[in-house]
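Shown here is one chain on its own, the form predicted alone, set out as structure tokens.
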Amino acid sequence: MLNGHTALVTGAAQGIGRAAAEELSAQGADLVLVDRNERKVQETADSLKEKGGSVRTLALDLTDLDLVGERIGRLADEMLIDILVNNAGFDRPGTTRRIDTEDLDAVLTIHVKAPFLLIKLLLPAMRTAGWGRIINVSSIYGLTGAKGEVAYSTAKAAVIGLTKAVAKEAGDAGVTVNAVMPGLTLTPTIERFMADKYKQQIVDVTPLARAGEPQEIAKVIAFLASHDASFITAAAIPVSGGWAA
């Protein structure tokens, strides 16, 4: 269980994010919601609210890393965060010809920046407190690369190289750094913007033979975040049904 323990989840409005909030939650963890989308991560907090758990949101662009540096570092100024999941996100889909250098940055910024960001804010604490937590979402197209997805590819694959690093620093003080790297998962983006045949073909080379659930890659996270898992650091865990493995 993680009750005393405070994780600080983005992206936590929906998909990904939300489930790994609901499952921190359940495993006793205090909670700080990021998201821009102000009204749909209140719906989260006030969703785990009713259950009991201890939420509190906070509205934010994480492209907007001077904005981030003063809010977060407020707030780590305020309260020790141990368990910190990086999982917002998007997309700019297309070929290096389409692409533009500002589509990439855009990219870049949302999935590592941000995410170096608040690992450089939040790690410090979890050092002298001898015990953190930090689990960043990947993809398989990480490891794979994927057409028309240059950017994002790009992006996944350096989530993988960051959380090897900062494992590789942060390990002597007792703070373990792993990625997830899903695999097609049913959020609500995908089911509204990916062409159902674009699912079809994916599910297709998938060993199980269907798309994955928010919840199913919240649980990895989750056991992560664990004290289960303290002997696990710099992996980078495949959640894909197979797919791509």
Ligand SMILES: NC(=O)c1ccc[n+]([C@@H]2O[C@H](COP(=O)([O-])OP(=O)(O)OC[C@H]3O[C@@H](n4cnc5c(N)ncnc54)[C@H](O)[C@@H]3O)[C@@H](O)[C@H]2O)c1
Second form
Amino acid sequence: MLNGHTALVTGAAQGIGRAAAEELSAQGADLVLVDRNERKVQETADSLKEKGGSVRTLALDLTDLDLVGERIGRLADEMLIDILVNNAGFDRPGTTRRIDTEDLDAVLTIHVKAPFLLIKLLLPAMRTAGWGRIINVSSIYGLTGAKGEVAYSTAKAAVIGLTKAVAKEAGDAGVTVNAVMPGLTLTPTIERFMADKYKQQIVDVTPLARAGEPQEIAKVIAFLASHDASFITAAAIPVSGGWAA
Ligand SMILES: NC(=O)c1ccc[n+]([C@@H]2O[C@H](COP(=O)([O-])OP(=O)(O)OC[C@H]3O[C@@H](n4cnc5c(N)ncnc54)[C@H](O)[C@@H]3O)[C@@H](O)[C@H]2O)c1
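The structure above corresponds to the form predicted alone; please provide the structure of the form predicted in complex with this ligand.
Everything in the complex follows now, all chains and molecules, and the chain you saw is the first one.
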């Protein structure tokens, strides 16, 4: 159980982030939910509070790094956040012909720079406390690369590098740092924007022959946050139904 711990989850308004917030709250963690979608992150918080969870929200665009530094820096001065789930993300699909360096920069900012900054802001207090958990959400595409996903694949590979480097830096303080690499997961964004034929192409090469549910990723995130995962660090775990694993 995670009673007495506080988890900050980014991108908690929907999808994998929301499911992770639900799992962590069910394990007894207090929560700080961060998302740019103020209305929906409040909905997540309200539903968790109804079940007895202790939750606060922060409506924030994580690509505004100055604002992140200011707001999360202030929060870190006020309270100990000892679990960090870097989950928020978006995609700018395209091959090198279609997208430009601005697209690449945007994708690197949300998936790599914002997580890096959050780690930089929250790790010192975890070190002092002698316990902490950092879970970064990468992707199977960070392992394999994907045609038409050049920025996203690059960013998600960098998430794995970030995870492994920080794990080495933080291990002596009892802080574990791991990544999950989801396969195709049926979140609202995927349901709405990914054409069925592309989903089917992935399902066809997935040994479990289906897409995942957000809860199936969230359970692994919550496990990595738990005391049971005390000897796991620097791992990048595929949660993909066997796809590319
Ligand atoms: N769904 C999949 O198939 C899949 C597969 C592999 C990896 N992932 C990764 O899992 C994570 C969650 O994906 P999802 O499918 O649940 O996404 P989603 O689009 O359903 O939810 C993402 C959440 O992040 C928030 N967000 C996006 N940009 C933000 C910003 N700039 N500032 C603050 N909040 C922001 C959104 O408002 C949203 O609530 C992402 O990092 C994604 O890359 C998803």
